[in-house]
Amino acid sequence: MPVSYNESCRVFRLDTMNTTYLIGIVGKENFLGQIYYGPAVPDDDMRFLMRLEDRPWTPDSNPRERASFYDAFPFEYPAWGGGSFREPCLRVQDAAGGGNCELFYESHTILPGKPALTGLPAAYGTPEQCDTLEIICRDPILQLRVSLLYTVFRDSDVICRSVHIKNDGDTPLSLTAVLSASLELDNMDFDVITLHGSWAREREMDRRPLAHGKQEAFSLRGISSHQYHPFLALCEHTATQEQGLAYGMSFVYSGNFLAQAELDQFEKVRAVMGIHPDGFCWYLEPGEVFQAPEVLLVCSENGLGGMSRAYHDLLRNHLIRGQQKHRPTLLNSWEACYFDFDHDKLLELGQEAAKSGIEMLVVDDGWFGQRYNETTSLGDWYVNEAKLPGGLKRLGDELNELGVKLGIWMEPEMISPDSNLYRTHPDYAMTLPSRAPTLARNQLILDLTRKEVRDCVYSQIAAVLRSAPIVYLKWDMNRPLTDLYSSALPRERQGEVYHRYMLGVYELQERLVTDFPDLLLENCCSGGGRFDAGMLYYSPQIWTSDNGEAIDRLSIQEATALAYPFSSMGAHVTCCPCHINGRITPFVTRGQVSIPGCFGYELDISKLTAEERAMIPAQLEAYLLYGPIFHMGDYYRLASCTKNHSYDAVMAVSKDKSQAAVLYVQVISRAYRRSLRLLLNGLDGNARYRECKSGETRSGAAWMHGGLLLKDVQADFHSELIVLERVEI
């Protein structure tokens, strides 16, 4: 059983394929403590790790030192107050303004399957796939009921955690912090890994020794953000890609977050994750409930690579919906012509796509309202007939006759001050009373906390989708949230706006994928500003970055793959010189770096050289043949150009180990060097594999321990896609 309870020692046990998580009930008051999380162990009773014998001041034996007990006890779900001075998961303010909260175990239930989280994205599973433990704790003074949920999948090394809170009393309470999960670990010379960045350089990996105090990543922008990412890892300092202990925490949420690791005076580590407390206050009336988002926990003995593979499998099998559907190759109009297009130009792009074998044309920004530039028309989701006579239907029908599908771009969460919608409903924009609105990209934010605003937006989206043969929608979001205020909420509920906004986005996207089940939804947020597990629940792929330049994409895709599969990464061949950094990269390299992701082009094909245009069919064929290995196979990081500053290599192996693909990029040519020895990974050591280009055949063990020799080429930005196939002996 993946979930069990040992009544004799009062210990809960969660077993994934390779790890064990133990929770214990302690003392007469039923404190709930975290005992162990790590590689699988057969023992239930490991309460010695709680070090209760080190503390003669436990409440049972010495009530005068209760605060000291709170300061050191490894609470499973720590609340603020009573002497708990480390970062809490829960802060509650009562009607009198008091701030203490004490949670004690009350009961538990083991459920088959996994209950859905109301209004939130979350992993899913059937009773045959998983079990869920619900532990109910209570503060008897506040009459606050806290349900801790843990789901364990039989085919995964991920534990899903979430929290459900109910006010069982007769007076209102204010939740001023509700985080979703906490880990209590002994420091094992840990490094902490976070992902940081900015627009066009999302998710750069930052690995540093864990120091005393708090180290954190966070967002207060209303989105998971370009600047930081809702992910945190702790790993042994000596841990590599394939060796050493690593812990991961990934947040299934797309708004403000806090991911924090704290090393305390006892050399204990507390890692917490959840909605950021700043700007958050949830007013909980008697009988009301609050559901916190989900955190995905991973422990791996096989280094960062083992952690990544666990996340990839969980997301593909139990969170991303529509994972198995074919992802069409596409041509996006944005870098091809920006706002400057009409029907004839788009049809010309479609004709070029058809000649090359590209499956879909995506009409990006500029097809609606009076949208000739970025200053106008967001919110006016109807076709600009001056640009597109006959509308999207005419264009879609003509593309379909060519064998090309139609996709479109929209930015449904925003409104332009210069728009018909704003002139009719200025109250739909989120603004502060008595203050001038804060613009970003000449746009304001729609107040999606309000049902009438959501209904207005959705009715427009649905009308457009029903008007034409549209099979793909790119949902963009191009600014952070500011001026947080909703005219529909009373003063005491203004601290709910950030979260209610995110719930509104989730509701809209859920309606969309429910009403249009065959629609391929791709999320985008100025590139990768909202690339997170929450968005993946609604869209199986996300635009990874507005920076599609191949060499920059190496580091972006490397860090993204730390927690997300390649099947989730939108990756296009873009213009050269690159419109963002000016770099000139070979067309071959641009194509091969994009093949592991969701493949497409973002340029004007007619402006390519004849040699480059001739390469497109081969790139498309390579994607159709080998993209699935990267999408569905096991991921191995072989080399990182962010570390060696010279070359990059990533490998994927199909689940049945019959095929493998290696993407190698020589970033900088090296003078007077011998061939590079690249050790492969993940193959069946006893099987034999043929390298498809050269025909060279060796055992899997020889490829992994002897390696692949790569000759130095006298060129920067050179790439090779190397494919191995298992052969019968």
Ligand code: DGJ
Given for the second form:
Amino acid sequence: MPVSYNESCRVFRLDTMNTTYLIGIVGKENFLGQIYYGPAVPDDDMRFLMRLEDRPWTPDSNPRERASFYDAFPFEYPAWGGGSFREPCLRVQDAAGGGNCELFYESHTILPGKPALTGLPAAYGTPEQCDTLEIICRDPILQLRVSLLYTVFRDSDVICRSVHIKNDGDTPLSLTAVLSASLELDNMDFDVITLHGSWAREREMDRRPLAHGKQEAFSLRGISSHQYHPFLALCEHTATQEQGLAYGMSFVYSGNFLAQAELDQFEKVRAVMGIHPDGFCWYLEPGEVFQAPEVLLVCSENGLGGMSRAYHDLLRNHLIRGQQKHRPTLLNSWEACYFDFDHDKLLELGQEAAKSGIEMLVVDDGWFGQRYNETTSLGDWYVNEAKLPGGLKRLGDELNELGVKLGIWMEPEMISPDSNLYRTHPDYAMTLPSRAPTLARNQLILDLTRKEVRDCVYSQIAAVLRSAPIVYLKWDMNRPLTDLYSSALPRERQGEVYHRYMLGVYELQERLVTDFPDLLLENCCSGGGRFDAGMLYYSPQIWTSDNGEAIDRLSIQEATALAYPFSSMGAHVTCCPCHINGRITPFVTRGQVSIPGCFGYELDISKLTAEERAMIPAQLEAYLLYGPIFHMGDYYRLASCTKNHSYDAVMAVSKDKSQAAVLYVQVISRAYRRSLRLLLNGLDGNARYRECKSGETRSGAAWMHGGLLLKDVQADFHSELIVLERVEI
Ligand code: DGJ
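Okay, that one was the form predicted alone. Can I see the form predicted together with the named molecule too?
In what comes next, the whole complex appears, and the chain from above leads the way.
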């Protein structure tokens, strides 16, 4: 049983494959405390970890010191008030303006399967796959009912946590903070890991010792953002890629977030994750409910690699819909011609694609309205017949005749001030009354909190998709949210706009994947500004970064793989010199670095050298053969250029351990170096494996402990794709 309750010690236990999580009901008032989360233990009663005997602090034994109790108790779901000075998950303002909230256990149920979270992306599972514990707590004064939900899958080391809040009273309340999960851990000499970045530098890893005080990553941009990431890990300072204790928190949400770890006066750590409280205030009328998004918790004794593999499996098996969909190799028009194309140019690209064996042409930005540059036409989702006479239908049909599929780009959440949509419905744009709107990339955001606005965009998207043989949609989003205000909401609900906007986006994408089940959706946000588990619920792949340059991509893909599988990362061979950083890298390396992800080209093939063009069929074949090992297999990071400043190596092993692939990149060559020894991982030690190029055959154990010798090559940016296949003995 992955979920159980021991009545004698009043302890709930959640058992994943390798970990245990214990929650206890404490004292006469029924406080709910987090007792233990870590490697599997058979004991239910680990209540000693709550240190209730350290001082006479429990309200039962010492009512005089209630505030001190609140200051130290490991609350399972901490609310603000009563001496709770650490970051709370819940803050409530009552009708009189008071702000205390106290939660006490009331009841619980263990449900087979996993209930869906209304309007939100979340992991899913059948009663055969998982069980869910629902613990109901109540504030008897506010009549606030708080349901804590925990799902445990039988085949996973992830625990899914979320919170559902209901106003059972007869006066309205305002929720000024609702975070989704908190962890209460003893400091094990932890490092904290967060991801930071910028446009074209999304997701670089920051690992630093956890210090007293609060360390956090956050977004207040209305998107999960390029700058920080809705992910946080705590690991032992000595933890390595494959050894040591590591905890992960990953948020299934795509808007504002807070991911925070605090080391307190008692050397305890509270780590919280949820919607950022700044700019958030949810008005709850009597009877109304609020559903907070889900957090995915992982604890691994096998270092960061163990944590990543747990996330990859959970996302692939229980969150990403369309994971099994074929991801066609593609040629994208953006870096090939930006806005400067017409029917003939696109057809020419399609012919090049057909000659090389690329499966799909994606017409990126520029096919609609009067979109000759970025100042205009977002919201006018009809074909520019001057550029594309006969429309997408003619183009699609002609491409199909060549054996090439058609994909298109849209940016449905936006409106250009210079557009017919804006001229007809200026009120559809999200702007503040009596203030000039804040432009970004010349565009404004649609107020997607409003149903009529969503319906208007959706009918346009659906009409375009029905008008032509379109099999793929790249859904872009190119600016942060500012000027938060919805003309459809009263004053007391304006604090709901950020989250209601996100719910609007989710509703649109849900409609899309329901109405067009065969469509392959790829999310994008000015590169990888909304690469998160929330968006992966709708699109099995996301554009990882506008920076497709192979060497910069190594660190972007490394940090992304911390929490997401390679099957989710859009990865294209882009122009050289790179349009973003000017670097010149070999075509072979650009191809091989993209092979682990969802492979494509984003350049004008006709401008390649004959030698480079000739390499394309072999690159496509390598992707078709070895891409699936990275997409579906177990991920091992063998070396990181961000650490050794010289070379990078990533490996994947198929689930049945019959195949393995290693991507090795010598970033900077090292003079007078002897061959480099790379220890492989994840193989069956007793089986024998043949390296496909050299034919060299050794036991899995020998590849893992003896390793692979990589010859010295006198070149920077040199890469090799090494493939091993199990041979029958
Ligand atoms: C930003 C995306 O990241 C690019 O790939 C491209 O689609 C442009 N937008 C188009 O405007």
